[in-house]
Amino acid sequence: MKKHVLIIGAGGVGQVAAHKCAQHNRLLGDIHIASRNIKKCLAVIDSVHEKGALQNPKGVLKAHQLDAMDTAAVRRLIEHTGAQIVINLGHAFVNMSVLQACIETGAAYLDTAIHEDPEKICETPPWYANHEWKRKAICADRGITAILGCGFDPGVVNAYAALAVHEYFDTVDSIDIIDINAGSHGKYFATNFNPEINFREFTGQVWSWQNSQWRSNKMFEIQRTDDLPVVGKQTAYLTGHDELHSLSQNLNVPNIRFWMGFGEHYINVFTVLRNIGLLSEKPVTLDNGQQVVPLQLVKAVLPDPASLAPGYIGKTCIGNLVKGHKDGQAREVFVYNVADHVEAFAEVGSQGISYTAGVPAVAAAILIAQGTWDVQKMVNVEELPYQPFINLMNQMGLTTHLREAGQDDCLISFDLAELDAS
């Protein structure tokens, strides 16, 4: 049984994770939060205390300054804190350094997004094979639990895919992951998480898994409109995304696509920024000889995603539209969650996008602490038991529902005693 948690990253998702770990600190033990900017860590800790979130009020909750790109520094902090579970919520460039530190110390590793090389955009699929999966053998050899992509998407949607494949269908023809944020932050233009990572997703090729092979499209080239639970009719665009790269390899499904909702205003601003070169990750030289990376400059002038939370209203709807056959008949189901920005802010001081990413990561940490997901190897979420994960999230604020044949209000939960008996 593992205890003591180190959270790396003090942005909006890190704040959610700190609150949720605090709410379960009798099980999880000491909570440490680390970032390059220790002031952000201290602000998160203040937020936890203001909300009275610590289940055990005398529990340890400490801040640390850390350069997560420095494997040796991460290793020293793990050893200093005694953390046996590391929740990596830093930007996507630090995954491999944090993972390596966990391998060296024996700590369990969790992240919510795929590793990215700062010098490359949209590498050749499957992306996990370029970085994380190269450490699979050493994790298995050393008994290191490493759970990749355990936010919402990737993460919860991976569990939804496994649920559909194993419980609702005999054969699955397609999985369409649909991510809609129908909320409003009131700003002229902003991104809901790290702008640098957000834009990098959309400036390269759009990879999707179609007819059991990779297909490339341009961003905003293909769209669809769906009438979804709670948020109504929404338009989403075919987008490349992390979970496609593991689901395509781990599930026998010929078509797996990811769709993200964008408003016309977002698309217009994004298009202008891209067309004039401000979304480039390559440095440019100014007249005074100083070098600047345009994408980093754009990040610097846009609102901090964590700052959007106080004024955010509306809801998100994220789920999997799955089509296939059961008992010889065609079947279609939509497995989904709806989250509320206002409710998220009231509970943890973050907006709904951060909430949907942070809660699953802590649910996974709890399952590791309990031993249920302490698998002592590297896995993606679809390879793990989804029943306890979905049940736990139902209790922690992210409920899972099923729509079929126009009926929406079917809460998905499992009798784990029956599953254990079988």
The other form holds:
Protein chains: 2
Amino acid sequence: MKKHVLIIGAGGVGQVAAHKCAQHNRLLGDIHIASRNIKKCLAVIDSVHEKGALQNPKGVLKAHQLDAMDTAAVRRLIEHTGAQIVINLGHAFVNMSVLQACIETGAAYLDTAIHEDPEKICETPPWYANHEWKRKAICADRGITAILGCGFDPGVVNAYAALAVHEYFDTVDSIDIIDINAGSHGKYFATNFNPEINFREFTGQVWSWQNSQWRSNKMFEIQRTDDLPVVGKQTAYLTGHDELHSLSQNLNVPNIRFWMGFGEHYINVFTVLRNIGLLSEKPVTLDNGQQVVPLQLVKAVLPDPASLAPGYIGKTCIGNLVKGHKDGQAREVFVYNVADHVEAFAEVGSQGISYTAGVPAVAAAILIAQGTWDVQKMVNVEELPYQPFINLMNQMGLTTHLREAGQDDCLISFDLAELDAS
Amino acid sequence: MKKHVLIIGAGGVGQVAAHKCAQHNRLLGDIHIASRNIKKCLAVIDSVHEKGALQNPKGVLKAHQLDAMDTAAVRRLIEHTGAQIVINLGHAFVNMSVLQACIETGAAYLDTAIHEDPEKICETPPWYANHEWKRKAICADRGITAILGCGFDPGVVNAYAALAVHEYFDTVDSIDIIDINAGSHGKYFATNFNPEINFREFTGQVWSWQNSQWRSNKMFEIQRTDDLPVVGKQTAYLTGHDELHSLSQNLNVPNIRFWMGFGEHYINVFTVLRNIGLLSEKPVTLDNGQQVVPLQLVKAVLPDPASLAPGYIGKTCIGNLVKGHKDGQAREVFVYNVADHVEAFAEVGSQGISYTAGVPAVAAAILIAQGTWDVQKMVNVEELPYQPFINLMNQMGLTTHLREAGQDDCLISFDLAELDAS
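Starting from the form predicted on its own shown above, please give the structure in the form predicted together with a further copy of the same chain.
After this comes the whole thing, all chains and molecules, with the earlier chain placed first.
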């Protein structure tokens, strides 16, 4: 049985993961957290102690300085700590170096977002095939468990897609993943993560899987408005997202789209900044001769995303609207989670968006430790048993619900003893 | 008779002034243009030659490098050139040094905007009394002609106020100066003059003269919509402006307000930039350690105002809406000018806003040269005879019109022979 966890990354999601690992350290064993900036790791550890989050108060919880771009350094840290599960929550450029270190050491690998080449940001589909899936064969050869994209989206929504396909439909026509943050940080404007990355996602083309092929649109070109559980009427925009690629390959569904909610205010500010040229990564020359990258200045004047958590209120709603047929009848279900920013902050000191990304990663680590998900190959979440994952998240603070016309919304959970027996 | 002109400043308005002086150089004599950057002066001179604008082709037209903050340097240039009329179109910080040089040399002084102390931008009323009017006594003592604020607004609108008070009303209740630029530069966003100055005007309080006292409001707090000649329905916002101060002191009118037209798009962009902190003059520190003043970066990414002129289309409408009583009847008149960006560019190579500011300054210089306005003291435009000024501008490209309910709009001009005889 694998145990002992190394968390790479000490941002908002890393903090959630550290708290959640601490809450389950009788099973997970030693917990190590590493970042380029060890002070961030120490702050996370302080936060875990403040909340008294360690299930086994005598358990190991240690901070490490690490350049995760350096495969050898990651390998040495894995060996030094004896970690058998690596939860990679670092920035998007380190996936391949961390994965390589796991391959070399035999540790299980987990991440929550696709790899990005620093030189080729915003790559086009096929996304996972650009980097991750090129290591599928070696992972299978060496028996390496590598679970890709195991935050909320990608991650939980992949499990929801598998759930719908396997349990609610004979044929699925479309899966629309809808991601709404109806929370408010109380600032005039802020991004929920690094503005340099955040804005970059929306400046180019967006991709969707429609009629079993890739289709490209402009950002903010296509929108939908839904009346959603708890958060009510919300408008979301067609956006490209990692999981569209793996779902399009792993499930036989002709239409898979991702929709990200944006308020009019967000879009307006984004549009003004972009059109004026303030989101550019190319330096401009000021009258005084300074060379300045506009996007770096915008980052400097916007609130630090980490500073938003204490004042964040409201809820997120993320789910899959699935349409298809069952027993010859048209059917439509919405499988979703609602998370609360205030509750997340009270429990783990991060806001709700970090919470929804960090909890699934730790749930996956627990399932690896328990053996259920220790599959000794590279997989995306839709390829794994979704029942224990959904059950475990129900216990860990992310509940899964089902909305279907004519019925009350209900919690989804599984009687696993019965399932195991079947 | 004074002649020989020194123009200080080679921006858009300086260019208009140079062309207009050239068109009248049989009367005005030698024309000199000075700027910190002599290349700008040379470009203006090239433009004058390209248009064949010199009325006397053999007349003197020369460029000079000048730091106009340096009184001694200005005095030396006045002495060196033999200029007897100085048209100060430099930035707002040089008024007092240039005026002092005129006082020391006996040259007549003209400007188009109020003096600003570099350390005390956006001063509160009483504006002219803060700096200019402190030199009234010495100008009177030495017989120095100093005409303050002689562009369009302040300037022409001051003459319109005097015209209304003297010719159309027994008592005036209110003067609303409305400044609309209904032109389009075809860019997503641009300011019509230096963005650092432009934005600064609107970031604080705005002042108006109401019920015979100063009143303060926030920018964009109070708006009005008027159906105006040529430019149609336009929304304008209560703004502070130089001329409110002198008019409040020189005319017995209880309500004098200034309204600047802004499109919703302008206000939106301005609001986003301001609220995010990008209009700040205080340096911020980037991740790479650079210290950057946000407003300077915004200036660098916005189009150079001087670059807008070739593509500028549409018209400006600036005028005074005056309400009061005449012969016991309520009366309301709108005295206005409409200028055309394309026509201005074709004639003098600048857009319409520069044109409306530069032509009145040269008209004033001509009236000084002719003696009519060579009053040998410091005055604001409303204290001077408005008839010859309005007549002369009619000939120089800025026509004055009157709108009154129930009548067709008509040109305002005066039979000066008859006036002189009366």
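The structure displayed is predicted, hence computed values, not measured ones. Numbering follows the first chain given and starts at 1. Throughout, rigid core stands for the largest set of C-alpha atoms superposing within 1.5 Å between the two forms.
* To do: Determine, after fitting the two forms on their core, whether Lys282 shows a C-alpha shift of 2 Å or more between the two forms.
  => Yes, Lys282 moves 2 Å or more.
Requested in this report: Determine whether the C-alpha of Asn194 shifts by 2 Å or more between the two forms once the rigid core is superposed.
Outcome: Comparing forms between the two forms, the Asn194 CA shifts at least 2 Å.
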